[in-house]
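Next comes just one chain, in C-alpha cells: the form predicted on its own.
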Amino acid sequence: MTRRNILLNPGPATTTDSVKKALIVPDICPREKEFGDLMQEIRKDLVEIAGGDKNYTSVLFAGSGTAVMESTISSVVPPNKKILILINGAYGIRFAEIARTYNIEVVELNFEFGKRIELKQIESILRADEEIACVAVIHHETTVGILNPIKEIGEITKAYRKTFIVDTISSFAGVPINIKDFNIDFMMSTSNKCIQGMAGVAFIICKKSALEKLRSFKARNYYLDLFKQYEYLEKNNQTRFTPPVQIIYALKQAILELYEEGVENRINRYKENYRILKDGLKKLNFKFLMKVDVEESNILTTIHYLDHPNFNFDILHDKLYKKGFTIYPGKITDLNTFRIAVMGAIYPADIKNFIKTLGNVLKEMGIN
C-alpha cells in the first residue's frame, strides 16, 4: 500500500490506491481503437456528470486546469469582440491575463476578493456594450472559498444572448452543477480535483451549438485550439497530439469510483468534512476570511494567521507535512492567510485527525 498523505491543498487531491494502481497498465499506443473507445467513454461520462445530454460534448487536453482556461478563452471569443470577465479573486484575474495575452479586449467587472458579484452591474454593462460577446466567471473562487451565483449569471447571459464561460475547475463533481439549467456554453475542469483522479488531463464540456460556431473563427492557438481538438476527436476517436495515456486510465477509474459513491454522496461527504474542519478551527481560535453573507463552497476555507508571536506559517506547514498533512498558502497579497481544502479521497475521520494533529503542533510551537 502506498503511503497515504492527506492533501488539504486545493488540488491535486488525495487519491485512492485503486486510482493509483490504474496507472499501471500495459503499454499501448494511443492511436489504437481500444484506447479511442476508452476516450469516448470518458467524454460521455463527463457530459453526464455535468448534467448534459446529446446536445453537449466534452473535449480533453493534456495539461492542467489553466490549459483549458486558455483553450476556451483563446478559442471562443469571436474576432474583434470583447469578453466581460467577472472578478472577485485571483483566478478571475487569470482569465483576464489569458485574454490579454491573445490581444482580446477585456471588460473587467471587479469586486473585492471574496465579495458577492452584483448581478445588476452585469446587466448594466451588457446593456451598454453590444460588442461584448462572452461572459466568463469562476464558479468556485479558491482564493477564498466563495461560490459565485452562476445560475443567476447564466440567466442574464441568456437574456442578452451572450456566450457563457464558467471555470468549474475546483467545483466539478464537488458542488451541484447542471450545465443545462445554468445556461453554460463552455465549462472547464480537470482530472485532479473533486473528480479525484491524477493530475495531467483537463477538459471542457461544451454546448455543441456554441462549439460549432467556432468553425469559422481564425485560430489564435495551435496546441490548444478547441474546435480542431473537438473535430479530431469526433473523426478519429483520438486527440490531435499525444495524450497522457496512463493518467487517462486513472481518470476512468476515478469516474467509476465517483459513480460508485454517487455524486450527491460525494458532495455530502465534502460538506461533512468542511463542517468538522471549521468547527475544529474555531475551537483552536482561528478566524476566517469569508463573510457570512456569501455562499461558501464547503470545499475550501481561507484562514487568518493566529495573532501570536510564535505563529509562523512555514514552521506550521513543515511540521504538519512531516506528519502527513499538507496545507497551502493564501492567495491574498496584503493579508496573512492560508488555505485548507477538503476535496479528494479524504473522510471525516481524516479531518478529525488533522484537527487533533494541528492542536498538538501548535502546542509544540508554544501556542496554547
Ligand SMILES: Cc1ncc(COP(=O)(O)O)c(C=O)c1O
Second form
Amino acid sequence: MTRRNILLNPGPATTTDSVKKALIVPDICPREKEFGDLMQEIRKDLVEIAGGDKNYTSVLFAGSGTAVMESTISSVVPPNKKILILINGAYGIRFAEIARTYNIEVVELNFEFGKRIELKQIESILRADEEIACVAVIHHETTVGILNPIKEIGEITKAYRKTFIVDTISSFAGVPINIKDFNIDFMMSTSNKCIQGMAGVAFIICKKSALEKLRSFKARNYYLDLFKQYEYLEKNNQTRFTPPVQIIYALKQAILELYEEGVENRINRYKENYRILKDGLKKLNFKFLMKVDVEESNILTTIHYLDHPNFNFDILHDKLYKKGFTIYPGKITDLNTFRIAVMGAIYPADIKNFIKTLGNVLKEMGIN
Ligand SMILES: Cc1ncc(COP(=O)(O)O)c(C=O)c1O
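Please supply the coordinates for the form predicted together with the ligand, as a counterpart to the form predicted on its own shown previously.
After this comes the whole thing, all chains and molecules, with the earlier chain placed first.
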C-alpha cells in the first residue's frame, strides 16, 4: 500500500487505494471495443451525475481542466460573435485570456476577486449588445472559494437566448449542480477534483442541441475541436487521438465509488470537513478572506497569514508536508494568503488530525 498523503490543495485530490489500484490493468489498445465501451459508460455516468438526460452528452479529452476550458471557448463561440465573461477571480481571467488567444471578441464584466457577481449588470450588458452570443462564468472560483450564482445567471442567459458556459471544474460532484435546471449548455470538469480520480482526463458535458450548432463552424484549432471529438466518439466509440488509458480505468473506479457513497453524501462529507476546518482555524486565530455576504463553496477557503513575526508560509508548508499534509499558496498577488481545500478521499477525522498537527507546528515555530 502506498503512503496516504492528505492533499489540502484544490486538486489533484487525495485518492482511495482502490482508485490507485485501478490504474494497473492488462495492456489494451484503446481502439478495442472493450475500451470504447468503457468510455461510453463513463460518458453516460458523467451526464447522469450532472443531472442531464437523453438530451445531453459528454465528451472526453486527454488533458487538464484548462484543455477543456480552451476546447469549449474555441469551439462554441460562433464566428464574428462575442462572448461575455463574468470575472471575480483568476479562472475567470483565464477564460478571457483563452478567448483572446483565438481573437474572439470578449466583453468582460469584472468584479473584485471574491466579490459577488451583480446580476443586474449582466442583464444590462446583454440588453445593449446583441453581438454577444455566449456567457461564461466559473462556478466555484477556486482562487478564493466563492460559489457564483449559476442558477440565477442561467435564468438570465435563457431569457436572452445566450449559450451558457460554466466552468464546474472544482465543483462538479462536490456542490449541487443540475445542468437542466440551471440552463447550462456546456459545463466542464476533470477526473482529479471532486470526482476523486487521477489527473489526465477532462470532460465537457453538453446539451446536444447546443453541440449540434457547432457542426457548421470553422474549427479554430485542431486537437481541441469539441464537435469533431464528439462526432468521432459517437461514430467510432474512440477518441480521435490517444487517450490516457489507465487514467480512464481509474476514473471508472472513482465514479463507482462516487455512486457507492452517493453524490449527496459526498457533498455533505465535504461540508462537514469544511466546518471542522474553519472552526479549527478560527480557534488558532486565523482570519478568512471571504466576507459573510457571499456564498462559500464549502470546499475551499482562503486564509490570511497570521500577523506574527514568526509566521512564514514556506516553513509552515514544509513542516506540514513532512507530516503528510499539503497546504496550498494563495492566488491573489497583492495579499498574503494561503488556501486549504477539503475535496478528495479525506474525512472528518483527517481534518481533525490536520488541525491538531497545525497547532503543534505553529507552537514549534514559536507562535502561540
Ligand atoms: C475553477 C477552475 N478552473 C480551471 C482550473 C484549471 O485546471 P487545470 O489546472 O487542471 O488545467 C482549475 C484548477 O484548479 C480550477 O479550479
